[in-house]
Amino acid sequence: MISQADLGMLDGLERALINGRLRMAYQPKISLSDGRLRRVEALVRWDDPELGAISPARFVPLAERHGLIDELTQWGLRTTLRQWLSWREQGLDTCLAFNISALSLDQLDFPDLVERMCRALEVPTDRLVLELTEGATQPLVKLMDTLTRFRIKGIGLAIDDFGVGYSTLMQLRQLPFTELKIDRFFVDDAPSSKDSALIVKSIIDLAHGLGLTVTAEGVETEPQLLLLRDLGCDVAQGFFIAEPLSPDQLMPWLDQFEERWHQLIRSEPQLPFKVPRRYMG
């Protein structure tokens, strides 16, 4: 039985969706070995007129339980592969990683509307990242077929929030991801806490292993992201890199980032221990 609230919300959801009350943001992520943009993760935002700003976390479940995850997910893959366009023609070719829903895998044919849609549009497959929730595994395992058409596109597949799910290795050789994000709990306190740092470093040991590129998310702060660098992860994003961005905010950041980089790979991360040499690589 769907409650008053729920309802409501998802007659406004409807009606963001058809009169273009959404509206995408874009959170840079960064290489950390050269600072240089490598992905940008593009979220969806809502805006409600008399709700004010809602939380994705409240309104994609509610997609999801009552039908509008479908229509969602190709609004926002829509909107976002035109962004793309309209950056590449600006001069700025990077890759786009974009959340979906396990739900929507039960599609045989979902792989190949993604790869119509990124064709329509002249988007290159090996430009997006699909990610999936570590919590969306268990029956990902069983969709496997769905999971390696992706991959066969050329289209990129990241387990997110690793770490805090039920994943296990096995699943993580069985399943076809090209990339690992390190959930934000563990980043959190790795430059002060010695037991978070060796498990941020047994995670990126372990995807590597596996042939994985690893991201860490939830990148609040200076030390925790040259303690990243440190321990050899690849990728990071986070509101210290940089907050989610409008389209048109991220030119400009781009040329402020890169000043900024060559400040902070000059400074050292004043940590309270120091890694055992055996974990440092």
Ligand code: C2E
Given for the second form:
Amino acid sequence: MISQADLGMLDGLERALINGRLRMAYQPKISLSDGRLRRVEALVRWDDPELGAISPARFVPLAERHGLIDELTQWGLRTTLRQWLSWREQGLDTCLAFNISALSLDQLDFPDLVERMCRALEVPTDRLVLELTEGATQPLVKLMDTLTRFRIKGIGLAIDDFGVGYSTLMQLRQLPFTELKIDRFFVDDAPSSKDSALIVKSIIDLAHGLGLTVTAEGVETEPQLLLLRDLGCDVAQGFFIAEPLSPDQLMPWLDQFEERWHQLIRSEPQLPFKVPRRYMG
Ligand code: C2E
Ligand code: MG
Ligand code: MG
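Can you now output the form predicted together with the named molecule? The one shown was the form predicted alone.
And the full complex, kicking off with our chain again.
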């Protein structure tokens, strides 16, 4: 049974898709070794005239349950690939991260569709990384065939929100991921909790051992960023670096972030505590 509220929201979402009232926001991810832009994550936004701003955490699962997810995914991906072209025309050749519902991976021809969309717009497939979160009903291991097809096409695969939910070490070993994103839950108190810092460090080492790039999400403070850099994390993303931006905000952000990064690194303060050597590897 679907509630009246959900029904209203679903109806609104369908109209927003038809009337072009959804938009994508783009959050920069930077390399922790040199502060350079590594990629941007595309995040869907829906500002409804009546309902206000609605979180994708609310409407994406609804779209998944009620048959709208394919349409939403295709609209979002097309918009994001077009945006890539526009940035490239402005001289920026970056990588895109795009969130995919595990449901879409049920379809074995989904990788072909994504490849066709890239080809149609002449976006090289190696500029695209798909971010996946495991749903409660769908262990990612069941989707091995689809995931492998993406990798054969040169498309990257990131496991999102790692460490909470259902992601397991077994999956990391078996599935062809290229990147691991540490959930912000661990990033949050890492500077003040030795245990959290140790968990983050262990995840980083494990991922590196498996040949994966490690991104920390939800970086909100300077101590978090500096600690992650110290622990060997490759990439960081979060409000401290940049909020999700509208397409025309990205270039101005890039211009000012370089200077901010140099100031950050120049004034690198002592960490609030030192992670014991034996944990540092
Ligand atoms: P996610 O992929 O893990 O995306 C990260 C979420 O954390 C985003 O929320 C982002 O705005 C937020 N965030 C970024 N930096 C910080 C920070 O420093 N602190 C905090 N507290 N939050 C931060 P958002 O945009 O509301 O998206 C929520 C989730 O909805 C995403 O989680 C993703 O799973 C899903 N989602 C978003 N856009 C899409 C989409 O186009 N397609 C699909 N299938 N799912 C999407
Ligand atoms: Mg994501
Ligand atoms: Mg995430």
